[in-house]
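We begin with a single chain expressed as structure tokens, specifically the form predicted alone.
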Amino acid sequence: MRFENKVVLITGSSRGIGRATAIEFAKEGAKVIINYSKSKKEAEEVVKEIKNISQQAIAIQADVSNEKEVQSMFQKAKKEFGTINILVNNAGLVYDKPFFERNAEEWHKILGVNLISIFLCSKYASIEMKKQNAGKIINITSTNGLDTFSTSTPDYDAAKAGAIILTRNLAKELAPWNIQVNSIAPGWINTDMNKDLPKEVIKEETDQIHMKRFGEPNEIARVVLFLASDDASFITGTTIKVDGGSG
């Protein structure tokens, strides 16, 4: 198994891409830390599923945009498993709302969850990774930060673009300690975040995808595991677009 005895922390992993990623890591032998903000029941269900495949897992509640809570989360993780080998910054939040109806409080919230959380979690994870002169950080961004956007989500788009630039900054900053930092930019994925989209929007967006379908969470998870594995030993500071083809 590729990740036997490795410890991985995944933010926002009680559902969607984070959940799928947690399960895939567990299947490959990793000890998994499930982070959640509010959905304790869902997080515990993921932990139970991982334990059912004979791997270790715990759930830790933390608002990843809050530095004190992030610091506490990593202290708990270290106490339980001793270290952190892999960090997946997956937590995300989006509001669809007309531009002139938005306010600064909403912007702060979106930037906090989608961008500042990456800085905070990477900071505290890399403190441990530096001690072992090795580590992997994978940030889940979005094609909205690359070459697509929506006028109803300018804060989300700006945060995801910032996350891609931050990935490059972190890759250079942490390279002396052999810590690799990369990001994945998913396109449309069948997650809870997208489950209530109007049928006409789904059709319009699907028509623009070369593969004529939305992706599945485990299709992103498998790319995460690739970047976290030794197969990606000479990749850092890059963003992999996973969107079924577009443009």
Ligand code: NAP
Given for the second form:
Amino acid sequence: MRFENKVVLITGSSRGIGRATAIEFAKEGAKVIINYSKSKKEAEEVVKEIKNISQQAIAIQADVSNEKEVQSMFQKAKKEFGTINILVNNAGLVYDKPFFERNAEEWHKILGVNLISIFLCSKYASIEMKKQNAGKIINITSTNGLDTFSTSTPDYDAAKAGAIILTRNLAKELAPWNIQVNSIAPGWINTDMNKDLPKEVIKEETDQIHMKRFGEPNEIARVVLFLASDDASFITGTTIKVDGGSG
Ligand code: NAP
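Which structure goes with the form predicted together with the named molecule, now that we have seen the form predicted alone?
To see the whole picture, the full complex is given below, headed by that same chain.
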């Protein structure tokens, strides 16, 4: 059990990659805080699943782009479990819309959930991590932040590129307290985020992946656990691409 007695907070863990990550951490002994914004029922189901394997978990509702809600989430987490050892900034949001129909309000929303949330959660988590002179922060970014594949999500791509450089910035800022900050850039993963993709888009995208398939949420979760483990003791400021091969 690599994470016995460690406290892990995973943003956006009611569904998808966050959910899979929460369950993998619990299987390895961690106490888990499930964050969600809207999917209360799904978040409670994750808590139930974790309790079924005899581990501790709570669900906390908070919009991770809102500083007051983030602050209150960390206060509740601290009250429940005493500290935070590992933060996974996973919450994300994307939507397709033609370029000329997009507006600034939607840009702010996408930047808020995918990028500013990383700053906010890392700030409140590292206040606790600094006291222990140890901590791990893992940001779920995207291969969309490394290159442009399609022009349909410019706000999301810019947010993810920002998150990749923010990872490097935070790694340098927080290194004096032994807080390691890394990112994982997934390619296509089978989650709700892609559930409405037209069949022909799925085929086109699959053809471009070396391994000829989309990934599964736990294939990202296992890399999160690696970065949070002692095996990654000398890694910080790095982004690991997990995309089945591309280019
Ligand atoms: P998903 O299945 O759509 O789940 C998104 C999660 O984020 C949900 O738990 C959702 O909770 C939460 N969330 C959304 N807005 C939030 C907010 N304002 N505050 C708190 N939580 C919020 O997505 P996913 O595919 O697992 O994606 C997880 C991460 O991987 C994201 O950062 C995404 O950009 C990244 N990623 C995914 C893929 C992919 O192909 N799936 C590829 C590259 C990167 P509620 O339902 O409660 O709102």
